[in-house]
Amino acid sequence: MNTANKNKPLLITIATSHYCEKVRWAMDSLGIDYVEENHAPPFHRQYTSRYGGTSVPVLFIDGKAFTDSQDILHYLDTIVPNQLYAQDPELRQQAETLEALFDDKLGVATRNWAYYYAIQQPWSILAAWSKGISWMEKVKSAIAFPVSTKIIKQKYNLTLEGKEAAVQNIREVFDIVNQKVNLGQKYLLGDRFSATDITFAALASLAIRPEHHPFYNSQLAKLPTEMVALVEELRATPAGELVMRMYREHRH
């Protein structure tokens, strides 16, 4: 890191990480000047580790080391209060309730999901992981690329019985906030946009595809015809558009 940059909070990450891109959302939404510093697995491990942590995103901020995406959304609302998180303790304990589903359900299920489409063609998970990382990380990441496959297919279970798994978790989730969007609210949580509008939209966002994401494409004809027909499904939702409306008004 570069003296100019030395002293920013500085944010590791997965460039394409769903998990990454709610902690960006967050911070970027804020006006936090921050530098991001993107990594590719398994070596993502060796710059998470100097700080405690084993996956990605970490935030190194004020001299703290945060560890978990969510953590780090309630670390920032410390930093600018008021902006991600209501006051009421009521609508405090809902966003917690909810973005726990998010993170804990939707966001494994959709991450489970697009990856096993991906490993049919590898070479593509390659090409997302490379994004943003130096060139010397690029040749390292081809060279251990077939051992890292074989890593994320048994960890995620990238089985055919996974991924309806997967499919069936996210659709339970989009009922949640299909039945939540459906008594007219503009938000999730109030009357304004919050940090469980950014978790849902984020952890949604590998199912979605929607415009404005910094590195999803919101094109699908690339995709598996399979996979084309949950997304169109999905966008059609109450809970798709409120998506695509977030990232829209949102996410610039």
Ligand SMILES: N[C@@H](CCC(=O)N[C@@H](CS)C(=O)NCC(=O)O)C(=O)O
The other form holds:
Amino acid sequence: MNTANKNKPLLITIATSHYCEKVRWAMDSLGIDYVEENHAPPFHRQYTSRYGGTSVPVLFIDGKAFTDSQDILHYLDTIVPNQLYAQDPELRQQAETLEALFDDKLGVATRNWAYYYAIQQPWSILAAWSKGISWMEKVKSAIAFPVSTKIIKQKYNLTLEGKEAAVQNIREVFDIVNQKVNLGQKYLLGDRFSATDITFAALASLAIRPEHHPFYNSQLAKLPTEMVALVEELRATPAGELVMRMYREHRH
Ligand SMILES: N[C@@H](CCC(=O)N[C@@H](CS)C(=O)NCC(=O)O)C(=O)O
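Alternate state requested, the form predicted together with the named molecule (shown: the form predicted on its own):
What follows is the whole complex; the chain from before opens it.
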């Protein structure tokens, strides 16, 4: 980080991570200026560990470090209150329950599902991890790549059974959101855009590929047929339409 930026919040990311997109979107929507530093796995750990984290995103802000996307959004809510979360205690409780469901079930499932296919075209993973990283890290990333892919295969259970379980979890979370949208709700909680919409849309974005996403291509031509079938199925649901509308109307 250069001296000109040393007073800005620092967001450490893997550029294409959907948990990082969740935080980036929250910061952008609040108008908070920050510096984003991209890394490729496993080299991100060299940087996140300085702040006590293993995964990305990590946010260093106001002299404090946050190593989980939900903790980050909660802290941002103390800086710019009443934007990301409603003050009403009941709505706030519902927001936290939904956010935990999206973080723990949906985000994990969409990532495992996408990696299952990506691992079959390993160079696409290397290209995705390389976004925004230094030349030196690109070289290290290419050398370490065979080992890195072996690790993610085990870590994310990239087997046929693992992929099928991921698809089931995605459908289950979409069913819950479909029921809410079918009640005529424009947003997932209350009557305005909030952290709940950001979290659902960002973590679902891997399986929806909405327009206006900073990294994912909404054109599906290069994806395997089986992936396209699920994306098209999900896009046609009320929850999928909500993701596309949130990106269209709220991701600038
Ligand atoms: N619960 C965490 C999950 C973050 C997460 O799983 N990040 C992934 C990228 S999508 C990661 O850093 N993986 C690499 C690692 O764990 O070493 C959060 O919400 O921040």
